[in-house]
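Below you'll find only one chain, the form predicted on its own, shown as structure tokens.
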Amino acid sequence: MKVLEHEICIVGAGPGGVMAALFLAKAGIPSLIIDQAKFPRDKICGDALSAKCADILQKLNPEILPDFKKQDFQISSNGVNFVAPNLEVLRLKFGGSGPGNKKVGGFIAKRFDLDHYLFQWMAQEPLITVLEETPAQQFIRTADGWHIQTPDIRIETKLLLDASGAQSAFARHHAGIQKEEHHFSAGLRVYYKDVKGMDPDNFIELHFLKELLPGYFWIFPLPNGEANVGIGVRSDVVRKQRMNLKTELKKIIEEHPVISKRFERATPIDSVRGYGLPLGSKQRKLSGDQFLLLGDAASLIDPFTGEGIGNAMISGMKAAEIILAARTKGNYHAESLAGYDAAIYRRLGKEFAISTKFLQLVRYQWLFNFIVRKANRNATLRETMGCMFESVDLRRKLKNPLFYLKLLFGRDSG
């Protein structure tokens, strides 16, 4: 059997793994990246990219974002419509959409296209060795690092970056990440064409229907009159309420008094597919002796918004920064990599905490109706909710007690 030796091996060529490889290459550090699939390939997802993604791409290479914006597989998304159980709509505009504001908002693109686009940028980099159709079947700890067994080769590496997604075998068996229903969500996705009433500014839609709380139904616009349609509900709620998500999705599309009218002439263009979302509502150990967890493998999905792509990209960038520092120490032991956990939760922890609080609130219809009504009249609350979808650092604001006083007791204002 062929043996490959690489100092750094990345398992998984989604956004987190690709960003890690590209940021390492930018620092002059070579890496090997393997993936079980051959690109392009589908990835079940909501397909929404927040402004975080644009920020990371700008930091990586200023040429990528302008080129990405020219691609016909993506559209700009300028905000989000929250629909409360009582059907009141809260319209939140992203910061980049205002007149004269140069800040970039979000985008929507099928993962089939997005991941292939990023993969092609990565494939041009001479410091990155790429192996497609190479599934990691077994991970064996060694004195010098890890042996990664694949069908045809054995990879010997000093540092393993696991970016293999929500079903990561490495995260379960070697990093101690276990599925916990309270911190895991089940989702369904189906693509439709010709859904009526799509937002003229390509706002994504989150419908907090009473039968799904604390989960929601979504409609995300896509190019060519298509839309990503789906539902996401926390796994413990699915079990306790004995929900059949396919039945619920079908019922909403065909019977909901408002939503069904929008689907009267719409056509599904693929089958309903399910996926799991490990939520960031609990902080976990993301590093250890000679390994780092990235993206969904690290449970970095926002508990409220469901965002995973931007957080995965952040984890790839932060991983590269930690690796660069660890290399100067001459080893990848746990203590040399521990700064990764701190960096991730310093960047995302506050967002996850406030999202977890909102997720707890929306269990109660009356309370979520109140929040939407209040946000429509209170600029502070509206800004806070908008921050969940943008690359905005909440830490300074959250440390200020006046923020909470204004939020709870401040006068309503447009």
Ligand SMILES: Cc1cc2nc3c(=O)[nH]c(=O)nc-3n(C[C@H](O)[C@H](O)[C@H](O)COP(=O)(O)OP(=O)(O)OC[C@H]3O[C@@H](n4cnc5c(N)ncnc54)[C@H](O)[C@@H]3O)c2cc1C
Second form
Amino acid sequence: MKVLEHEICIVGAGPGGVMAALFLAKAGIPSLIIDQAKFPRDKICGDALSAKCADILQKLNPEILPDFKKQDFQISSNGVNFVAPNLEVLRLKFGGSGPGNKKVGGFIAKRFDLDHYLFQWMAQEPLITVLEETPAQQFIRTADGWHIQTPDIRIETKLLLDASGAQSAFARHHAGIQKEEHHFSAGLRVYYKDVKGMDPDNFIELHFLKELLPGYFWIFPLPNGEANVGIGVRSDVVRKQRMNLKTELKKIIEEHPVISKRFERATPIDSVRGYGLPLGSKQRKLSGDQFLLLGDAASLIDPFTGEGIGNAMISGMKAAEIILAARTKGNYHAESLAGYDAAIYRRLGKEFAISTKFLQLVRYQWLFNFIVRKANRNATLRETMGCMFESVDLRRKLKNPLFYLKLLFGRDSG
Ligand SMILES: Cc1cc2nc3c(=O)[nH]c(=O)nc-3n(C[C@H](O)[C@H](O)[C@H](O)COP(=O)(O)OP(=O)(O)OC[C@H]3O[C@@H](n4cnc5c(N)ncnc54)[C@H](O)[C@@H]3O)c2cc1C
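Since the structure above is the form predicted on its own, I would like to see how the form predicted together with the ligand looks, so please show that one next.
Up next: the whole complex, starting with the chain shown before.
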């Protein structure tokens, strides 16, 4: 059996793993990254990238974003249409409308293309060794790190970065992350062509249908008249209501009084496929002796919006920062890496807390209808909801008690 020694080994070349490798390389630190797939590969996803992703790419290398915007596999999207259970629509532009707000937008790109694009940037980097079609099958703790067993090679590493996604075996068996159904969602995705009535400004659409609450049905526009269509519902709700998500999706597309009309001439261009979403509604231990968890392996998906790509990228960047600091201490023991958890939750904890609260509120359809009606008339509330989808820093506002007063009692301000 061939043996490879690398100080740092990243398992998984999705957005979390790739960003970790690239930010490490930027700091002059070499790494090995392995993935079980051969790129390009698909990843079941809504394919919507928040402005966070653009921010991270800018921080990494200012050449990437302008180049990404030129790619014809992506389109920009500057807002979201919320559809309440009573079908009232709330149109939110990312970045809010208040003075001083940064106008930042998002993008939509099939993960097949996005991940391959990022993978190619990574493959150009001399400090990164990339191995495709190399599944990590077993993780063995050693005196000074980990042995990662793959079918053909054994990798000996001092620091393991687990970025292997929602089904991570390492997170479950070695980092103590259990799948808890009220902190986990199930999602289905299918690509369609020629869905009618798409938003003229490429806003994404979230339909909070009463039968799915607190989950939702989505339609996200893609280039070439295609759309990403799907549903996401928390796993405890799926179980309690004995939902069959495939049946629910089919019913919405074929029978919903408004939505079905938009699909009359639409054709699916692949099959309905599902995958899990580990939610950030519970804080976890994300680091330990000689390992860090990144992205979905660390349960960093926003509990309300379902956003995980940007958060995975943030975790890759934060991992690189903490590794740089740990190297100066000369070891990757748990104490040297503990700052990672703090850094992640400092950056994402508030967002997760707000989203978790929102998720609790929107279980009640009357309340959801009320919030949408109120937001259609109240700029502060509208802005808050807009902020949940992009990178304007909420913390400044949330510290200010006046903000809550304005939210609850503020006069409707158009
Ligand atoms: C239905 C659905 C819709 C979603 N919609 C959105 C959305 O619109 N916007 C958004 O921001 N987020 C969305 N998400 C969440 C988003 O897909 C994830 O948060 C994101 O992909 C996490 O990135 P990651 O790098 O942590 O993991 P992944 O993207 O899952 O990458 C993990 C990588 O690890 C590899 N791997 C796995 N196991 C092994 C192994 N044993 N050995 C080697 N390699 C391995 C895989 O091949 C893969 O390349 C959605 C998720 C689902 C399921």
